[in-house]
Each structure stands twice: as C-alpha cells, then as structure tokens.
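Below you'll find only one chain, the form predicted alone, shown as structure tokens.
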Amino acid sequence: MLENKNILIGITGGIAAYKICTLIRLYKKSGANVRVILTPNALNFVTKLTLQTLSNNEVYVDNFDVDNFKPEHISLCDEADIFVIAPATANTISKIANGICDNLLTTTACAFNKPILLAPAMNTNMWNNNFIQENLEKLKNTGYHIVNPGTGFLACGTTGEGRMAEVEDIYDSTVKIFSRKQILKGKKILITAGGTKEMIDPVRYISNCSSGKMGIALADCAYNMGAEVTLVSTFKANKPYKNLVTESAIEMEKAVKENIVNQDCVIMAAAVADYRVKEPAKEKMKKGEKDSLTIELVKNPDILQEISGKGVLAVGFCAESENLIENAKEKIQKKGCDYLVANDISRKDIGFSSDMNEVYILDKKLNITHFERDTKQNIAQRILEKVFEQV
C-alpha cells in the first residue's frame, strides 16, 4: 500500500522524537519515498545527519533554506502524498489549529491539503488541558487523523497518558489512510448529520440532544475513503466537501430529494424530529399571567421511511433508551431501508456529545453485527465497510 508513496515526515521537539527513526525505516521498507522537516527544537533530540541517513533524502529545518527559486514549504507539498507529524508537541498542534506559520514544519502544514496524520505526544496534564483538547477538536472537524497517545511512563517521571502511539500504531494509521482512499473511489454518498429544529417562535423551538459529531464522522471517513460526499447538516460544517445547511424536518427532507440524484448511497444519521409546531408564532410569544401552556404538534415526513426501496442504498440508525434490538428490528421492517445503525443512548460513555460509541447494524433479514466501543471514527469506517462490503 505504501510502494512508491511519497511521505513527509514532521518531527517536533519532544523526546518521542527518537523514535521516529524506526518509523522512517518501516516506512522505507515498504518502498516509500521520504521526506523530514524538523523544527529547530528537533534537533536538540535527533540529528539531520541520522535522518538524512535513513531517508536518503536531504532534511529541512528552515524556511529559508532553500537551493531554487520555488519555496520549500510549497515544493515539499506539491510532492508528498501524506504529512506525518510525529511527536506532534502541544506548542505546534496549538500553532497548526490556529494557522501560525512560524517554522518550516508549521508553515508545510498550513499548506498541505492532502492528508495529515498527527501523533501528538506530551505530559499527561498537558494532553489534558482543555485549550489543547479544543485544538485537537478543531484539527479532527478539518479532517485530521489522529492517533491518540497512549499511557505509560513518561520522560517527566510520572505515569500516564501522553506517551506517543507506538511506532507501529502510527505505520498502521498511515496505510489505513492510504487503503480508505480505494475502497469507496467513484461512489457518490449523501450523510445527513445533527438534531432538527423545529421552532416555536422567532426565539424558541423545539429539538434534541444530538451533536452530529457520528454524522461529520461518516462524512469524513466516506471522504478520506474516496466517495464523493454531500452533507446535509443542521450546522455549518468547515469541510473540503460539499454541505448543505438546514434547519427543520422540512428543510432536511427538500434538501435530501434534491441531491438525491445519483446518489450511491444515503445515510440518514441526523436526529429529525418526529414533530413539528402546527403553527409557529410569527412573533415572540409572551409569558403572560397563564401558568401552563399549550402547544399543537404535527408529524413530520420520514424522511428515511420515505427514500428507502427507491434504488438508492438506504442507511438510517435508531437511537433507543430501552430494548435496543427489539426495538431496532421493528423499525427496519418499519422503514424498509437496507441497514439500520443501533446506538444505546441510555449510557453516558457514548452516543449523544460524545467521541465514542457502540453499535448494532441490522440489515433486512435481520442480521446483526456488533461493533465494541470505539471512537466514533473508528465506527463510521467499520459501517461503510460493512455497508459497502457487498457493494
């Protein structure tokens, strides 16, 4: 997978840094081509020399280091395939999330538009500092990979999680990476993502607990696996694919018929709300003297219910709080689309707001897969495998 693969590697000041040596030999052996950058704190912890050895490639430390006319950071660019930043520091994961270009390595990453996997590595209250946990938030919703640091002895002399993933963990993320972008190549998927709202009056309205993050994590792995992708979210997404933005039922349903066109596939991962205010104030309502309030709702359109049997793979999920299979087998009869997506949304360690989760696909003879808990990356990739494994 990685034969004739150009890799450019970014190396941070971070005592992991050594080992990056053995993840450029790996790299090597398996026929890729590649490049290092350095920051300059770098090099207090490994030399060019020992790069420049292993990769048979010269080594880039400054901006201004440069032998032609065409700047280096857009030179290194144009011929990688993927940027792999390892250890990635507190200092420049924070630089890269807010576009500072003050080295070599950072001002690389903020042109780079293909592929960047980070490895961060760091003391264990750094990794969890809140600024630090938000910047990695940012750089996962733009699209990049993540491999999680793992817990273990630190250079700082405490135990915890902040170790850098091991070398072979990062190898593997990288050929991950590069197989995704085969598997769904020339396919067209439309994932729909968040909770409806149905608005009472100019201020108010009625929707739920869903944060969509399962929905972005579909569209972006669909992307990453080669499909071309339409979102339709209940928020702006700051994606490289194409998104729609909506905010009711109604408007999720127009945008889904519009772009359903040609479409391999749908996946209906958005919370719609089942009803809607039958009549909306068109001004803020008052409080009053009334100490109750009443409200008519009507049903809204299934959406799901409605696109399913219409030639287009149909995918939805089930949010339940009680009798999760049950009540998942009835709603695939129900609705009649090709594979129903199960979540318990009764436990606090996934589902709604949360980074992980745990499923159960249904197809329509009833077949059910289970997939462990696990980031929500991880699951969105092992639906579309399972989804488009027949495909």
Second form
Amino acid sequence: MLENKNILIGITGGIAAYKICTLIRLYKKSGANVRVILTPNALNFVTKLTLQTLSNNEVYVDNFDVDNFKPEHISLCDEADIFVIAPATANTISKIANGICDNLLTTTACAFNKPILLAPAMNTNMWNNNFIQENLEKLKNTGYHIVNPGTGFLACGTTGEGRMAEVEDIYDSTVKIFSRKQILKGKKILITAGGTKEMIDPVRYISNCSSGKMGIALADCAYNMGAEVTLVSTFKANKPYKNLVTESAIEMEKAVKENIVNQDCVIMAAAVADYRVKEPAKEKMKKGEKDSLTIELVKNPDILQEISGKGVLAVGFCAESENLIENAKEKIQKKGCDYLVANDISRKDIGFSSDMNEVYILDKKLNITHFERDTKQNIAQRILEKVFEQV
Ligand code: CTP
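Having seen the form predicted alone, can you show the form predicted in complex with cytidine-5'-triphosphate (CTP)?
Next comes the full complex, and the chain you just saw is listed first.
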C-alpha cells in the first residue's frame, strides 16, 4: 500500500530519534519515497548522513539558511502524501497545536494540508501533563493521527508511559491511513492468537509450537482495513488495538465469551490445547525417587464449537499434518463454523513459526478456495476479503 507514496518524516529532539532509521527502512522496503526533516535538536541524536543514506534523499534541517534560501516547507508539502512526525516531543506537539512556526519542521506542519501522523515520545510526567494532553486533544480533534506511546523503560531511567510506539506500529498506522480498501470499517472482529499454556505446576506447562504470527497478521490486517479489533492472545502484542492476554484454554474461553457481544466476527487462529492438567500442583513438583510420572489430563472446552452458529461469523483454523482436506471437511462440519482455514503443519516452508503460509478456505457448503504460498500478511488480507465478501 505504500508503493510510490511520498512520505515526509519529521524527527524532533528525543532519544527515540535513532529508531527512525528502522522506520525509514520499513517505508523504503515497501516502495515508498522518503524525505526527512529534522529539528535542530534532533541533530543531537542522529546524523544527517545516516538519514540521507537510508532515505536516499537530501535531508532538511532549517529554512533560515539565508545564503541559500528556498521555501522548502512549501515544496516538501506539495510533494508529500503524508507527514509522519516521530518522535514528536512535548515541545513540538505544543508548538504545532498552537500554530507556532519556529523551524522548518513546525513551519511545514503548519502548511501541511494532508494527513499528519504523530508518534509522541516523552517522560511519563510530561506525558501526563495537562497542557500536553490538552494540546494532543486539540490536534486529535482537528484530524491529526496519533500513535499513542507505550509503557516501558524510559531513557531517563524510569519506567512508565511515554515511550515512543514501536516503529512497526507507526508503520502500520501509516498503512492504515493509506488503506483505500477500508472494507471492514464499522466491523468488530475478535481474533485469538498463540498457543495456550496449560500449567502442570507453578513453573511448568504444556503448550504447542504456535508462534501466533498468523493471528497477529490477521489482527493487524483487520485493523488496517478499518475494523475495530480485539486481540485475545497468549502473549502481549503492544498494538494500537485492544489486546487481552490470556494463558490457558479456560482463560481464553472466558475472554472470548465476555467480549463476543456486538462482535461481527470471531477468528480462532489460536492453537488451543485440547486437554489441560486435571489438578495442577500448587507448589513446584519434586521428582523425588520417581522414575516415571503420569499426569492426568481432562478435555478443554472447544471454544470455536461453542461460539459457532450463534449469530456471529465464526472462522476457525485447522492445523493438520496429514489428509488436510478430508480432515478439514470433517472439522468444519463437526464444529459448525462458517469458514475453516486449513493449513499443512508438516511442511517446513509454511505454518508454525514461519513468516509464510499456504491455506485452503472451506465454507459451510464445503466449497474450497486455495491461497498459494505467500507472506502471512498477504494471506491474512485474502482470508479477510474472502470471509467478508458476503457480509
Ligand atoms: N479450537 C478451539 N478450542 C479447542 C481446540 C481448538 O476453539 N479446545 C479451535 C482452534 O482455535 C482452531 C480450530 O478449533 O480454530 C481447530 O483447531 P485444531 O487444533 O486444528 O483442531 P482440534 O479441534 O483441536 O482437533 P484435533 O486436534 O483433533 O485435530
């Protein structure tokens, strides 16, 4: 979606400035043309040469070079399709919100009449400052796009909210803004991802090889297509959409059921354990003199089966190591879901842990659509397009 797009990046003076090198690479890899403006303070954190080399373009710092003055802010505005300001410091956010134009970056922001995406980054106390929040609110209300900061270790040595969003999220937000095919706008989709963990004792568990990559690709793609996404995953995803972290099949079942009201679709991409330990030990188990160990397992609820046929579009996955299509046909009939996405987990070049997949989608009438080997992102988009074509 970013092919041939002109992306103007504005870097302000925050330590996260170095991460923008990765962002430039992501944009360039997807075929975008990138130009960079820095505030004078940003130059303390990254060099012009690095950015020039990565963007393959001239890098701009100030418009008050009197010997060689050109109204750069106007030509940069004309050329760019989007202005991504990352990291956006409290200072720059406040200046833009109040129409202050005291360097090339803020002057360009003032003259820019196309989408502007801001990725704030600052110390937690600054982030919580009322004036900063008011300024951000003002910008949001005037149509600025904001990728909220995350929580984590900050350069000032403290831990809290204010850390710039991951560059992948800034990238995803950019894609979302460009996404013309907002076919899922107004739709609510719940997606599960990852392999459940069934505890044996406080330190040991039974799980499986699922990486959760397909579920994440689906959630990212649904979000980029305009859906309101709820991701229920067995790991924390740090995404711009709602993410509930669960561990066991029972916890996942609870999260799905509690959040299913008003959903248009549930996609069960998680590898849910079929069995759990009947009585997990409360304390760490000791091996003692035992030469063998028997653990009794009991069946887990089948989440997909329970939610199918209840008015919400139910999509399941089917991981098989043999007789893929036959098993998938049997599974969709047994579970009663609307669609079943079948993939062959015995192949090393697709599926578990791989970034690629190849799938067959079955509908209730047992019609089969084949999506050839492709990235999980592309497969995710095709699955969503297929599932929603009739809605
Ligand atoms: N699933 C579920 N709850 C379970 C087991 C599986 O909701 N307790 C869902 C999975 O998320 C997936 C689909 O059912 O969408 C099929 O999962 P899969 O592991 O392929 O099949 P199983 O139903 O577990 O059957 P089997 O292991 O016998 O192949």
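On a predicted model such as this, the values are computed, not experimentally measured, just so you know. Residue numbers count along the first chain shown, from 1. Between two forms, the rigid core is defined as the largest C-alpha subset superposing within 1.5 Å.
A.B. asks: For residue 35, does the CA position differ by 2 Å or more between these two forms when the superposition is done on the rigid core?
C.D. replies: Passes the 2 Å threshold, so yes.
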